[in-house]
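What follows is a single chain, given as structure tokens, in the form predicted on its own.
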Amino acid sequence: MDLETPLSSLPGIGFFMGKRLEKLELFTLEDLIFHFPFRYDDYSVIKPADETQIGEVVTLQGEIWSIKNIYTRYGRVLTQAIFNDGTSPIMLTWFNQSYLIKSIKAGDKLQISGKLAKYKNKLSIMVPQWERVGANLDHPEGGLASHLHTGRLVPVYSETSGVASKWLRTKIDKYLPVILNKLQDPLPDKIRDNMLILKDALAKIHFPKDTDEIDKARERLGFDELFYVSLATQKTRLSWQEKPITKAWKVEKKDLDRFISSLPFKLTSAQIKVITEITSDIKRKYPMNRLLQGEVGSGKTVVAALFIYLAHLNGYSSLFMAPTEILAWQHFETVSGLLEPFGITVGIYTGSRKFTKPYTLNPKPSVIIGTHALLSDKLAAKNVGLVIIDEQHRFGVAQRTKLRQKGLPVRQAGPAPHFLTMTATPIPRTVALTVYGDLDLSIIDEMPKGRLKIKTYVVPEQKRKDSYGFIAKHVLTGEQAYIITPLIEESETLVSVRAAKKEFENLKKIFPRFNLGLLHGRMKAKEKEQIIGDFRSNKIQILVSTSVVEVGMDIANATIMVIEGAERYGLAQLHQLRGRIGRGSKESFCLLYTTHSSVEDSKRLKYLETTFDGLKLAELDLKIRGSGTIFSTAQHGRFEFKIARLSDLPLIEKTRQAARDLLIDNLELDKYPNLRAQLQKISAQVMPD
């Protein structure tokens, strides 16, 4: 038995509770293990009932008198029990659970765990937690703990249908032991510094005496985590600037003049602040690899256009990926505006269109703008010195990966590209420092002068109707708005959750005098061109959508947008949803509905009628709802965080700081060949292929 073990194999477990584990992502005998607890019960008070106080969370110790199962008019069975602790009768109720009186019998001896209440002038406890006093009868081999669901803090686990938390702490305390035995720590001593050894963490994560246990073996495995994620991003990029180029690109003064100069706009100093900082890396003799990130409309795609010019001086062409084919054609239309006087040619390559067919015209383009197009073999992309990838979150690794090399000599003996990628998502820099610690990051925190701040309010369902008369009475004047839908189609699970298609209908019969348009993914690309080409000529004045207008939306009489089920966003993409609009120069305005009025998600999205900075908001978002949906946002498919916490920078930074080191002293950690083995191990997960 070892970590790789498969759950359905292990006694106990078998093939038919092995297929429920797997709806928790559990396979394996070490997936168990490292399934941690999300919080505890604290049953540790242990006294009479005759000394505890109405409301008191206790256990009690004493003798099952009397059970039997009582089945009531609506269907529901109760189980109910008389139970003594020696001062005291107290009446136990379970609902549902008609086996009990299987495994509980008159005068059994019970430890039991649960708020004390008082129900017609007689003691009681609702749902009782329970075991049998004395050993752990369930594993007469013995775990970990004599008593595990009642008399201590009590670990509460994600749980699915069929597998209870009650479930899981007897098996992680049965087989957890036989892991301990075996692990050996990797990580070498001058990095675990004071924390607990492996096996100790492990143990006081699953079954803790007290709070300072619990914290202590938080910020082991914490730092495992981070610590991996850090490792592994770390390795890349000291692997990647290892990769020769066969001269640093000449960047002369007077070129960057004449770019500059022909914009008919004056560059934000956060512009100037980030075209330094990548000036500086294509001067070099390694390739560039950074992260440039900026609100949406704050200038990114006129940096990336100087430095496709300057790769085009330096004698390299460009590839530039966009998520979708939307965003794809608008790069499309404003780098060819921007480059086009200077004599470079701007090629377009999506799965629809392949206009300016490439490396077949005279004269070649400079420049090649796609989506995942770009990736194809009849691509035949020759001397890339630049590549720029949009959004770069939407692409895995193996994608990005793959597009990198198409500029690299069959041989991989010439020069590697430089890359740059971009995204409009807000991160956190804590965020930025764990995932993306392959990248240098860049960022233009600065919008151009004169964009109106969009005026945001939440919007109580009472006031729906009011809102739809402000609606009309904007689109009459000739501005157009959008609405954005969580779902395309109605859902069973989510009744209350407004759909895209039956919204679509509802508010045609409230506009009547409007054109309405529906867009969302499942559409095919041409039926997508044509409603956005009719929402951008006017011809539709309301827009009905998912959030797939997120990117690549420019409608600049766009003043309306009006999000359903806000509280179902991130405060971060209800920020970018909030940025299609506010493009030209007329006022504009942001409503968001709720399904709900849950306190918290309504202090939540106030935070969106003060603040406009993105930055901000992600922070708030990381704070408020932890690390989980921002991670997921600006990382989708990579090594999943159980336990670390993104928003501990001081953590963070010592977990960066000491993967460098050992890297530095030895990049393939040779001197760590237990350490080494782990990397590979979770390496797939960490910088997935």
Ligand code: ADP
Second form
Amino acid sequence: MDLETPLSSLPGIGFFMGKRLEKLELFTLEDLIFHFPFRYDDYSVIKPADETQIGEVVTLQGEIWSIKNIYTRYGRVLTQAIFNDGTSPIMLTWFNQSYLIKSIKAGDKLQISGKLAKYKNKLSIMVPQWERVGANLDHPEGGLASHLHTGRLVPVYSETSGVASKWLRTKIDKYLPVILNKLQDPLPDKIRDNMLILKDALAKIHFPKDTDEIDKARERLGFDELFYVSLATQKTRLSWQEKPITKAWKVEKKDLDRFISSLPFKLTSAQIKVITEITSDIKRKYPMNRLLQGEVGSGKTVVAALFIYLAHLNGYSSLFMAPTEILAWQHFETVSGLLEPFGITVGIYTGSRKFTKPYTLNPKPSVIIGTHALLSDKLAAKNVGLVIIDEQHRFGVAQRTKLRQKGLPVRQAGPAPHFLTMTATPIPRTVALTVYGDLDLSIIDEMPKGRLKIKTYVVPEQKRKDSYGFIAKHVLTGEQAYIITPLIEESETLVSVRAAKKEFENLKKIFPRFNLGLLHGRMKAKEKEQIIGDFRSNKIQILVSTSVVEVGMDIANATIMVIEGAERYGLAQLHQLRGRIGRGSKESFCLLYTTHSSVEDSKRLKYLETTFDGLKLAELDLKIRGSGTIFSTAQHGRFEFKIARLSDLPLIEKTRQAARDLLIDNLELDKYPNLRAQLQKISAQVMPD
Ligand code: ADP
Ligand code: MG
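If the structure you just shared is the form predicted on its own, then what does the corresponding form predicted together with ligand ADP look like?
Every component of the complex follows; first up is the chain already shown.
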């Protein structure tokens, strides 16, 4: 029996429970042991009933005097028992657990926990936790404690149908000691310092004696989560820096000036700042690995174009990958416009167009812009000096790695390309330091002048009709609107597309005077282009769309965005969506509709009415909903944190520093075989290829 043992093969679990556990993502013993409690019920006060106040949560030891089922008129079953701890009889009541009378008999000695109440002038406890006195002492495998479910801090786990905390507790107690006996602590002593050893941390997280033990266990386990991520990212970072490039790029001021003065606008100082940062990277002897973060509309594409130009001047070609066809085409147009005047050929390579005329290979393009089609082995890229990925979070780690390697010559010897990833997703600093710790970060934190604030409103259901009138009024004046249906692109199944179509028919009835168009991720590229073209030329006035428009639409005449089911998105994501409007000189409006909104949802969404700083919104997301909303599904699961909070800056800095120190001393970790094994395991999980 070891950590990898499948749960379904274990005595007392078996096939059927094994199947149920899969719903909790628990497959192996390791998963079970690392299924941590999300809270503890404090039943640690043990005393006689006559010393207990009404309303107090207490644990009592005593005897069952009688027990029976009572069938109510409404088909419910109450199980009632009289229990006496030697000071006073107490009525115990359970609901719909008629089977209890088979396991609890008069005369049984029980330990029970619950809140003492008075009912019809008698002492009573509703739905008490219970177990036999000393229940766990004759445990065949010798569990960790005499009582698991009462009389202590009782761990409560996330459950699924047919798998209750009580059951989980029993199994964890049974198998934990077996595993702990074999467990090596991979963390070197000098890093562990005065934290608990792993074995103790695991024992205490499940069955703590007091809250101090919980804190200590969480400290150690939270440290581990962040430390291994830091180790993975810092290792990537340091290995990457070890690959020298043959020739540092030359960057001449006159070339920079020539490009900048060709622009129809003045760069913002934030753009100039990141250009300086990137320039100093490419003048170095090792490849750049940088993340450029800037809100939608902050002007990242121009920055990218500049470095494509510099690559060209240094004799290199570039690859530029975007997550959607729409976006790839838009970049193609922008970049062609910016670079063709310098005699640079721009190619496009997507699922639907592979260098078909007029985007030929002759002359060879200095930059190829495309979707993930760029990853295809059919595309042989030569002499790539720069790889750019836009909206990098939309791609999986494996895809990003593959594109980066495209730039490597055959057999992957020799120079690696400079790597620039871009994102409009604001990334809180703490997240950047850990999850993106392998990258350097540049931020465009300033928008080009003259952008108006987008007036944003959370619209209550009863105001929906009025808001349709509001939309119609604006569209009548010649403006255009987006209506975003509550489907997330990743889950665009046929069923959800059907739902979008239905919604579309519905909206056509609501806006009979206007031309409506439908856009979704399942459409052929040709159809999409057609729809977008019609929207751009105002043939379509209202565009009903899934969130594919999140990236890649730049239509200044669109001034209204309705987002249905807004509660499904993170705040930063909504902010990114609304960035599609407010691009012209007219006032723009974003209306947020909710479907099943709770008070918390509305409260959360209200932040968008007053906050226009994407980074602030992302930090709110992190605080309110955890790290889940920051990552798209592609990256979700890259790093999952059960305990560590991605907002814990001091801990993050500590783990990052510890990882760096260790790696600088011993990059391959051969002095720490346990640690290396652990890292390999984690890398295999989070960075599959
Ligand atoms: P992002 O990719 O960051 O969302 P883009 O690069 O697509 O933003 O830029 C959005 C729009 O702003 C484009 O039309 C671009 O030409 C314009 N733009 C970029 N930089 C500036 C600037 N400094 N001043 C004015 N307009 C700019
Ligand atoms: Mg962009």
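For clarity, a rigid core is taken as the largest C-alpha set superposing within 1.5 Å between two forms. Model, not experiment: these values are computed from the prediction. Numbering follows the first chain given and starts at 1.
Undergrad: Spell out whether the Cα of residue 265 moves at least 2 Å between the two forms when the two forms are superposed on their rigid core.
TA: No, shifts by less than 2 Å.
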